[in-house]
Structure formats: structure tokens, C-alpha cells
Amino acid sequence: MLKVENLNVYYGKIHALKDISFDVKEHEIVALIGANGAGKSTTLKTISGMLRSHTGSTTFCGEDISRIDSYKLITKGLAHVPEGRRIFLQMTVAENLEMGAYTNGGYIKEGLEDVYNRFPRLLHRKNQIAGTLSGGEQQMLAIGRALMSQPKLLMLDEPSMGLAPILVEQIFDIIKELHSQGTTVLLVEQNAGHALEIADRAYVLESGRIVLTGTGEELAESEEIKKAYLGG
């Protein structure tokens, strides 16, 4: 479904992912882990469009998307739920919903009833101002949100990130049916053991590069990355 080749992105000078490859197969859910500035968010910044890359190419269902613009993306089936959930702090949870949406106007109906049945307390604060949610029910309507866009492939970056943990367990059992009804997901988190998981295949990045990958389970039995991830 995705093929990433050859990406070498940069911060002015800074030179962020180098010569990054990899793919996503359809129905798979493989994540991308490692520490803080390793290139996990900028790599999925690259694929979406919001950054560009100096070199090689993205492919996603067949097409080339490496110079597509971020806006035009959604339309093709790739969503992109960031890094700080970013949601629409003003707007109500369900004009939130709505305006993810805005390419597939027909799919309104529909699409609220699937999030709300997915994510009955966003039913529940339908008309709540976003800004006033919680950590975990602004986390629940930044992908529920994407998927009303209907993606053939989700990216989530740090889903986890700040959450007490019985909502980070939540978070993935949700991340877990979406995968089991045929959601195909890239997922960006630094909860190695969790990531690890429910993955599978995995890819670890270190200083832009990807140094170690396997299936989901191979690398939590790896004893270097216990070490350095898992507390081993």
C-alpha cells in the first residue's frame, strides 16, 4: 500500500532522515519507534506532504505522491492524525467530525454514527466545545475525526503521548479494532512495548536512519531493544 524510498529530509542544516525506506503492506499495522528526535514525526510529515524530501519517493496505492500537497492527500485515502492531536479547540466535537469530512461531504450521516458507535463518550459530548475534553477524548476525536475520511491507511503519531495509563490501553484496543476491520495503520509512538504489541513489523529509527527491523514480536524479544526501549 505505502513504499518509501530513499528519503533524506532536512531543518535547514540539519540533515533529520537519511536515506529512510520502508513499506506498508495492506492490512498490516506496522509502527515506527525510537527515542525523541530520531525522525519518527518528521518521516510521517514527509509522506502526508508537509515537509518534502531532497530525494527519492513516496509511492501509495501504486501512485507517486512525493510532490502531492497535504490537502490533496486526504482525498486519496491517506490520513494523517499528528503528533498533539491538533483538533479544533473552538468547534464543538461534532463540527470537529464534520470538518474532517470536507472532501466526502456525503459520508456525514454515516460516518458520525460509525465514530460515535466507536467512541460512545464523543456521542456523549457531541456538543462540548473541543478545547474543554480531556487528554484521552481529544486524542478519541483526533482519530475519529480521520476516519471520516474513510482512509485506506491511518497514521498515527504518539496516540499515547500524555495519557494516564488505563486510557493509553484504550487508546490501543481502539487501534486494535480499527486494524481488525481492516484499517491498515502506520503507527509513530515511543511506548515501544505497546507499539511492539500489536505490530506487524516494525522499524527503528535512530539519528534519521533506520537501524533494526523485524516482525513486532522479534523485536520485543530482542535483547538490544529491552535494553535500550523496554526497560530490559
The other form holds:
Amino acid sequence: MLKVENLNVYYGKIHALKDISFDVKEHEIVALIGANGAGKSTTLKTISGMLRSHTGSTTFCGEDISRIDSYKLITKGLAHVPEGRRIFLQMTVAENLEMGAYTNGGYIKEGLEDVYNRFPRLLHRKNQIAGTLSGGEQQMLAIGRALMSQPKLLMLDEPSMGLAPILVEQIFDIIKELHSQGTTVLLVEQNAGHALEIADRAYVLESGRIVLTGTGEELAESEEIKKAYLGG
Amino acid sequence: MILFFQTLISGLSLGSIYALIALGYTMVYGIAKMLNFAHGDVIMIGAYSVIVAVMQMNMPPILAIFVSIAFCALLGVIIEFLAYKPLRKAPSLAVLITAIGVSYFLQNIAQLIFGTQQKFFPKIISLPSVTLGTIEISGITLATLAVTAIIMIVLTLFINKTKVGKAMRAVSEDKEAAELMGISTNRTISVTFAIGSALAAVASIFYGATYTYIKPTTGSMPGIKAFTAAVFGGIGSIPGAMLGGILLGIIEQFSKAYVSTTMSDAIVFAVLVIVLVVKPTGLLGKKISEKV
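Alongside the form predicted alone that was just displayed, please also present the structure of the form predicted together with its partner chain.
What follows is the entire complex, opening with the chain shown before.
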């Protein structure tokens, strides 16, 4: 579904991504794990056109999307929940969700119902300004907003960041549920343990390079991973 | 008492003009995060385009008004496209200096075409004045107040209720996140410039009708005052621009009537300084602390 080949991305002179290649097949959950600054978010930003790669290409559903304007990607079925959630803090919960369906207007009514079913807490707060939500609710809103476009591929950047352990469990349950309903997921996580648990396959990034790859299980068992990311 | 009410009404009327212009400043700032110092000169172009349409092309006034509004909207979009869009990623100082450059450019173009002499603004709005007790309110003042009120209501509904309006708020909050929703920031910025410049054209018609003479530098003073009004109300805030504009007009007229005509501008700016010292974000400007 998504094929990334030889991405090289620079921030000024800093070589942030070095020959990154990987792929995501339909109905998979693929995780990119690695430490802070390894290039995980940079990879997602490059896929969604917020950053440009010097070389290589990104293919989504058979179409080269490496030169397409960022705002056109959502109509192709690619949704990106960015790091830090980036919901519209001054707009209401319902307005945030409507913005998610900006290119998918016919789906607003049905989509709102679907999102409120998944996240009943958002229904109670639908007319509240999003800035007043708790961190966990904001993450739910960010995921809900992305679902409003009915994406084929959902890219999640650190969905568990800054959340209490019980909320982390909830967020991962939601991801599993979305996956079981047919959404393909590309997940970026620092929380390697959780990510590997739900991922079909994973790639480990280190200083802008992919250093390891395997199924979630394999990597969770690997000594290197245990040492570096799972605390022993 | 008569003086008080007359001053209040002339203050409201002047304030309405400031508010219309301030809306352009504040919307552009909110969306594109830049101060468009050429905005005042769009008023001047709007006024000249009415003069040309009525005097030289013999258009009926109502048509001339709409032609002027459309022309300014288009001009705003073209200015943005040619001067500001290439600087989207440039430091804000470069954009600011470019805006000042565009301002001088428009003034010089006007001088080249119309000369430096002031031109008479045709009497395109002739409305009967209304007498309330002992106070006489001119037709043009009433029209200014009524039209501004309608524009403010429509604009507020547009921003809060329509898809394009909501997209504008989304872009103003977070451009990248808005793009991820499928909103084109470039198109949103163009729409903002079109609306802001159209409002400047409306202001120019009332300005011309009230002050009756236009010259190439006509736009700069109301432009600066409206910018002040936008900062006063909280730059980036639409209700702030409305409130700031109206208050500024009222303060100015009351200073003229009760204190001193020559000191009125000084008083206006002193009030601005005091407001900014007490509340740096302006009257309705808000700072939301982000959760990380």
C-alpha cells in the first residue's frame, strides 16, 4: 500500500534520514520505533509532504506521491495524526471533527456518529473548546479527526506520548480495534514495548537509519531491542 | 448634551471606518502572520477606482461601488501573489519591509496616474439626514453605521459557520495541521486578502463620502489608525478589530471635541500605549497555553 524508497532528508546541513526504505502492506500495523531524534517523525512528515526528500520516492496505492502538495494527500486516503496531536485548540470538538472531513463533506454526519461511538467522552464535550480537553481526550480527538476522512492508511505519530498508563492502554486498544476493522496503520512510537505488541512488523531507526527489521514478535524477543528500548 | 451625542455619533461613524480597515489587518495577520502595511493604500486605490468609474466611465454609483469592491479584492489577491507569496518562508522582517515597499509602490502609481493634486470624490451616496430631537445625523453617517453593522454580522457568521470560514480559523491556528486536513493554505490566504481588501474598498467609499477629497497619500493615516485599532483590540482577533476600531474612533472624536484638535492623535496613541502596558495582547487578544 505504501512503499518508501531511499529517502534522504536534510535539515540544513544535518542529514536527518539516510536511505530510508520500507513498506506497509494492506491491513498491516507497521511500527517505526527508535529513540528521540532517530528520524521517526521526520519519516512521517516526509511521507505526508511537510518535508521533501532529496532522493528516492514515496508510492501510495501505486501512485508516486513524493512531489504532491501536502494538502492533497488526504483525498488519496492518507491521514496523518501529527506529533503533539495538533488539534485546533480554539475550535470546538465538533468543529475539529468537521475539519477532519474537510474533503469528505458527505460523511460528516455519519462520521461524527462513528467517532462519538468510539469516543463517548468526545460526545459529552462536543461543544467545548478543544483547548480545554485533557491530554488523553485531545489524543482521541486527534485520532477521531483523522478518521473523519475515512483514511485507507492512518499514520500515528507518538499517540501515547505524555499520557497516563491507563490512557496509553486505551489508545493502543483503539488502534487494535481500528486495525481489526480494516484500517492499515503506520505507527511511530517511543513506547517500543507496546508498539511491538500490536505491530505485525516493525522497523528500528537509529540516527536516521533503519538498523533492524522484523515482525513485532521477533523484535520484542531480540536482545538488542530489549537492551536498548525495553529496559533490560 | 447635544455636543456629547453629536461627538458620539461622529465617533461611531469614524470608528466604523477604522473597524472595516482594521478587519483587513487583523484577518491577514491571523492567517498569514504578517502585517500588511500596504493595506491602507488599498483604501486609496478603492477611492480612486470609484472616481474613475463614476467620472470617466459614467457608471451609475451603485455599479461603481461594486466595481471598486471587486477591483480591490482582486488587487489584494494580486499583491499577495506577487509580493508576499514568494516570501512565505522568509523572515518576517523581509515581509514587513516588502509590505512597506508595496505601500510606496501603490502611492507612486497613484501619483503617476492621478497626479499629486487632490481629487474631488463624487457624491455617490445622497441620503436624507435624520433629525432626532435636536441632533441631526447625516445620511452618510447613518449609512456608514448600518453597512458596517451588517458587514460585521455577516463576517462573524461567515467565520464561525461556513466551511471556508472555519478553514480560515484552522489555518490561522495551525497551518501544517490544516494542510493535513486537506485545506490549502495558499488558497485560504488568497481568500483572506480578497475579503480584507474588499472591506477596505467599502471603507474607502465611506471615507471618500465623508471627507470628499482623495489624494495618493490618503490611505496612510487611516491605515495607521486602523492598524492601531487592530492592535488595540488584539491583533488576530476579529471581534477585537471591530471593538478596537469603534473605540478608537470614539476616543479620537471626543479628544477633538473636548480636549484639543491638535492633541487628538497623541491622546489616541497614548491610550493604545496604556492598554498595551496593562494588557499586552490587546483588549480581546488571547493567549492560550498549549498542552503538550
